[in-house]
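Below you'll find only one chain, the form predicted on its own, shown as structure tokens.
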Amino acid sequence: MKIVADENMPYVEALFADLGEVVMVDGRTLIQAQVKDADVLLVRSVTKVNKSLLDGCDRLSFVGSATIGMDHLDLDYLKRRGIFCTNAPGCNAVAVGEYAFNAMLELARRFHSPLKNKTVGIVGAGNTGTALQHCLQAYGVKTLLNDPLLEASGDEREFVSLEELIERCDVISLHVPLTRDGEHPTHYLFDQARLNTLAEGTWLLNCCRGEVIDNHALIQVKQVREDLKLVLDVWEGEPEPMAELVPLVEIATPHIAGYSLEGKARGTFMLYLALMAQLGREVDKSLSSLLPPLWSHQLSPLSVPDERALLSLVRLVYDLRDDDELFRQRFQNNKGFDLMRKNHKHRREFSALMLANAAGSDVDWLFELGFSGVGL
């Protein structure tokens, strides 16, 4: 069996080498010749999997994408070919939720405007939006949800219209898939008209797909509205963001919101489970065995007295400012965007930090937020 996999997927060798020959490739530049004799193809969102790539690849029987979204996969074509296709829904949800929460804490510190006093609107209440809501609720922040598809499906949570969310919220975080068709398309969901309706001082975060916001319109609006504060992890035209937009953004990163070590490992592991099921073979590896051990940090209830101290604790796990600084230095370099993703340091999730000597109701909310604790 030949397994072709994106070189930026971790633990591929550890999980798949027992099954056959593993060949690592650049997913951004993958061509048909590299897949010609493959049985299994493992990709990320940078690879367009369609007829152009797979025509003539007669041995291929399994395509797995270590991503939440599937807009880069031609599902109709794969179905017609009889090629089994799967993705990894929720694999990096915790990472994306923690990234957005982290970014909000950074903005709160930078602009002396406490997050706990704000109302946060979450557009898209699937896996990543729900993970963000979990963080915010653990910290005691009020949230509003907008997701017409989930609302129509019978989801029992309370939802509001997008217009009401924009009107009532101080912070808006986007967590929708990119769709161009249907009753509720998300392509340019925030166009110039909608951007102009944002209340004064709104914080707008995009951690899903760049084209959910019209970036040309965003430049025009931001140039005349310094009150709007932007966090962009995704960009229209990736891997070449509009250079004039970057200086207008408070926190800028190269599509790495979901790039925690746990999230990436979880995505690869989910594909491993799916392939083993397809092959009818018994699973003989575990996710926990792949990850490094937890860190330990001594903590007392008095050591997290306010939001500033919480941000310091969060920075112990992941300091978002480092990626923002690196992005501004390198995004215009040759292949700078993709190289930053490829070489991204091993960012961990809150759960990697074990808080010792922290028992007691005064800090239980930290465990709800995701940090580990002795005996938990």
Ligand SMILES: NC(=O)C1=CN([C@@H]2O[C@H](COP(=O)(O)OP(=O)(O)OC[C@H]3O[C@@H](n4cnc5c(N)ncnc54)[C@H](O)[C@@H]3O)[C@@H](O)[C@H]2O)C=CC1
The other form holds:
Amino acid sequence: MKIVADENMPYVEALFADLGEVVMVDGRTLIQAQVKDADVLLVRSVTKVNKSLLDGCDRLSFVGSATIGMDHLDLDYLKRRGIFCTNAPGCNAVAVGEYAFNAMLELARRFHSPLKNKTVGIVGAGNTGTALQHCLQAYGVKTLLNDPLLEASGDEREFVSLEELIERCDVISLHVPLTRDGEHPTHYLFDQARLNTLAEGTWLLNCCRGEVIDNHALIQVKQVREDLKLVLDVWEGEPEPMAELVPLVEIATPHIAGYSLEGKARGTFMLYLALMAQLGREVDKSLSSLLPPLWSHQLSPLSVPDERALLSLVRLVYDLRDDDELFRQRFQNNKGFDLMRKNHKHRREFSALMLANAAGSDVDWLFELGFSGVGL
Ligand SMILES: NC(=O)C1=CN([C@@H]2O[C@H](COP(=O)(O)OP(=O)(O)OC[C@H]3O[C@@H](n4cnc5c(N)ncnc54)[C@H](O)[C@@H]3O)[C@@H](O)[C@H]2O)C=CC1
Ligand SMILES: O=C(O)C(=O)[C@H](O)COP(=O)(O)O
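Shown: the form predicted on its own; wanted: the form predicted together with the ligand:
Next comes the full complex, and the chain you just saw is listed first.
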């Protein structure tokens, strides 16, 4: 069996080498000739999997994307061809939730405006939106949700309209898939008209897909709205974000919100499980055996850390300012955006940090937030 896999997918050798020949490729520039005799194709979000890539790849029977998003996969074409296709729902949801929470703490510190007192609106209350809500609730921040699809499906949480969310929230974080059809398409969900309705001083975060915001319109609006603060991890036109937009953004990163080691490993592992099921073979590997051990720092945060101390703890796990700084230096270099992603030093999730405080104390909310505790 021949398995062609994106080189930015960790643990492929460890999980798939037993099954056949593994060939690692640059997913962004992948062409048909490289997939011609493959049985299995493992991709990430940068590979457009469609007729032009797969025409004539007659042996291919399995396509797996180690991502949450599926907008790069032509699902109708794959179905017509009878090629099994799967993705990795929720694999990096915790990473995205923690990224957005982290970014909010950074803005709060920068603008001397505590997060604790704000109302945060989450647009798209699926896996990543819920992971963010979890962090915010653990810290005691009020959240409002907008998700017309979940609302209609009977999800029992409370939802508000997008208009109400925009009106009532100080912070808005976007967590929707990129869609162009259906009753609630998200392409340019935040167009010029909607951006103009943002309340004074809103913080707007986009960690889902660049095209959910009209980036040209965002530039125009931001140029006259110093009060708006932006956090962008995703950009229209990746891997070439609009150069005029970057300086207008407070925290700018190259689509790495989901890049925790745990999240990426989970993505590869979910594809391994799907392929083993497809092949009718027994699973003989575990995710925990792939990951390095927790950081067993015996940290005991003061009984109730204030927001400053909380940010210090969060920065210990992942200092978002490093990625922001590198991004500004490198995004305009030849292939800078993709190189930063490829060479990204995997961060860990909050759970990698073991706190020495005992459970059942007044810092239990830190464990709720995701940090590990001795004996938990
Ligand atoms: N920056 C990054 O590194 C990452 C980005 N993503 C992106 O984030 C997206 C969301 O991921 P998940 O939360 O895991 O997906 P999910 O499928 O679990 O949740 C998405 C939610 O958005 C809702 N939704 C769809 N259209 C909507 C609309 N018009 N208005 C409000 N809500 C709407 C859906 O009903 C669903 O509940 C992915 O599709 C992917 O594109 C995901 C992981 C990492
Ligand atoms: O899971 C998703 O959806 C994402 O956006 C990925 O985290 C993006 O990473 P790559 O697949 O582009 O490496």
